[in-house]
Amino acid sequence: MTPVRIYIVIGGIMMKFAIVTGASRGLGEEVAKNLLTNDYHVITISRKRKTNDFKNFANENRQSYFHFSCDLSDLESLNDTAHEVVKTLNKNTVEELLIVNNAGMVTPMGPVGTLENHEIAKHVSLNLTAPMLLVNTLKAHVEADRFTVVNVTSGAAEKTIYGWNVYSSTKSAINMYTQTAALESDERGTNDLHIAFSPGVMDTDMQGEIRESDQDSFKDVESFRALKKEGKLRSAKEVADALQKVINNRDQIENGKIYRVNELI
């Protein structure tokens, strides 16, 4: 017989919440939907919205859903949004808070000296600074029995790729941030988990952006075009399902680990 976990809580029912950034399409959308079918109340943060679609899906699964519109590369706007999310969460008794930092960008692509400085700054803000600020704010202001962070990374974090000096650098940095946050959690004896998830090559809009680049900006563009032609791109749904298996087995998660989709499927 499966044991039943019972919580006695004064002032509210224990609830599992998940925050997913960049959930209007691709991997983020599929991750958010999977979480709604796995007993999480979901909060999405993105510029674009699919509010009605998610609300209907959440209702079908008897979960609550909230959306906050925000350009995550605008750090002042992100700070304001993060505190609005805190207010929403603190109206409830949070058993678990899961944060999936999925929002990201691959542009600008090109060798050093050919890029616009403001594009580099926007990229670093979205891919690196935004996840750090969001996690820091929520950890500081939300009480949760379990705190779990998934930072979406890339294989580009672990190798040099011509034209990806910005993208590879931010993904490498997010890996180190993940590992350091995990070390701090272990040293402090908290119930926090920090992992990175490398989704591999997927059939998403970002892949489309990569294929539209030229060899002067990105020397490996032809190999990415070939992946599409040869049907070697995984669907976002398949990748999201692999991540959900990791999330569902929280007790088996290795703190600070970089989980790679190729090792999960």
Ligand SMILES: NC(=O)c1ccc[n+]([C@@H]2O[C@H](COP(=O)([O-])OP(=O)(O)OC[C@H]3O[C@@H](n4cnc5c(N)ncnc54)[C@H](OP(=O)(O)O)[C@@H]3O)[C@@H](O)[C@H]2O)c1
Contents of the next structure:
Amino acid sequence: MTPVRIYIVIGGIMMKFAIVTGASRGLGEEVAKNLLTNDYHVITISRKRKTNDFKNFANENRQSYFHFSCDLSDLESLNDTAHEVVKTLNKNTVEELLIVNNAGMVTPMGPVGTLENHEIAKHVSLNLTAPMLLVNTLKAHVEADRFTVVNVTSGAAEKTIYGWNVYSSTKSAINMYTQTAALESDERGTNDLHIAFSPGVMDTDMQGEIRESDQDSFKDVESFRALKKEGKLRSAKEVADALQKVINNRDQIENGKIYRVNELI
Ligand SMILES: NC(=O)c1ccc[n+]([C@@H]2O[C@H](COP(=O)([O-])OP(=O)(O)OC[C@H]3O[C@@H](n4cnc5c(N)ncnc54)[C@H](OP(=O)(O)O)[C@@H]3O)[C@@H](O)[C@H]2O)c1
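Can you return the structure of this protein in the form predicted together with this ligand rather than the form predicted alone?
What follows is the whole complex; the chain from before opens it.
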């Protein structure tokens, strides 16, 4: 069992907290588990929960675990949840606050002019607005000695892909957000770190959804079907392990950098 590292300071016990969005499955689930084994108390936010699994896992690792059920694409619900998270954190002495903005969606897919407007709006809220609101609220209201943000991005942020006009745009915007937040923290000397993490292709539900699309909506669908058939998708666990190494070496982190899994494994 991993020993619990406790930082004793005058007036309280310092603790490391991590917030992981979209930890009910896929990459987020593995990221949250890794954090629990690396001395972080973990707060997860998603629509569904893995309560028993995570509670037992957290107990085994002598960490606390809280879940907030929230549809992150619903901005009112997101705002309420962010303030509930603030209340939870402010009851504790926070040595480090790590936010992993992982929850995301790839749909709607299809060329401009064929999409439903409400689906575009939901996607932008989840992939872009939610991370920005969460980070802004927590930075404003939680006192942490160290504040670290990991925004999960995609290779799609850096290239044009037929049918992914929405997904490429939100991931590209999250990269720019990351770089700008890093620049601001460097110039203000606030010692916050903001990085993006590009996980590459992983064997998760999201890839299943991509394979189920049709060629009119997503021209490259056959090459994504082939990735699965040829066993070329990484497991979410392998990818989460690569991210954990970056997190564990916080002193070496380059503020504003887009970390790509291919360069880490
Ligand atoms: N899979 C890949 O190959 C790949 C490649 C590049 C980048 N990425 C990125 O990696 C991240 C994780 O992807 P994944 O493959 O692990 O995805 P996934 O298996 O589809 O899991 C998505 C997670 O996001 C949560 N989520 C979805 N909609 C939500 C909503 N409206 N409100 C709150 N939570 C919501 C889901 O939880 P609930 O359903 O319980 O809400 C789930 O936990 C995403 O940002 C994705 O863009 C993935």
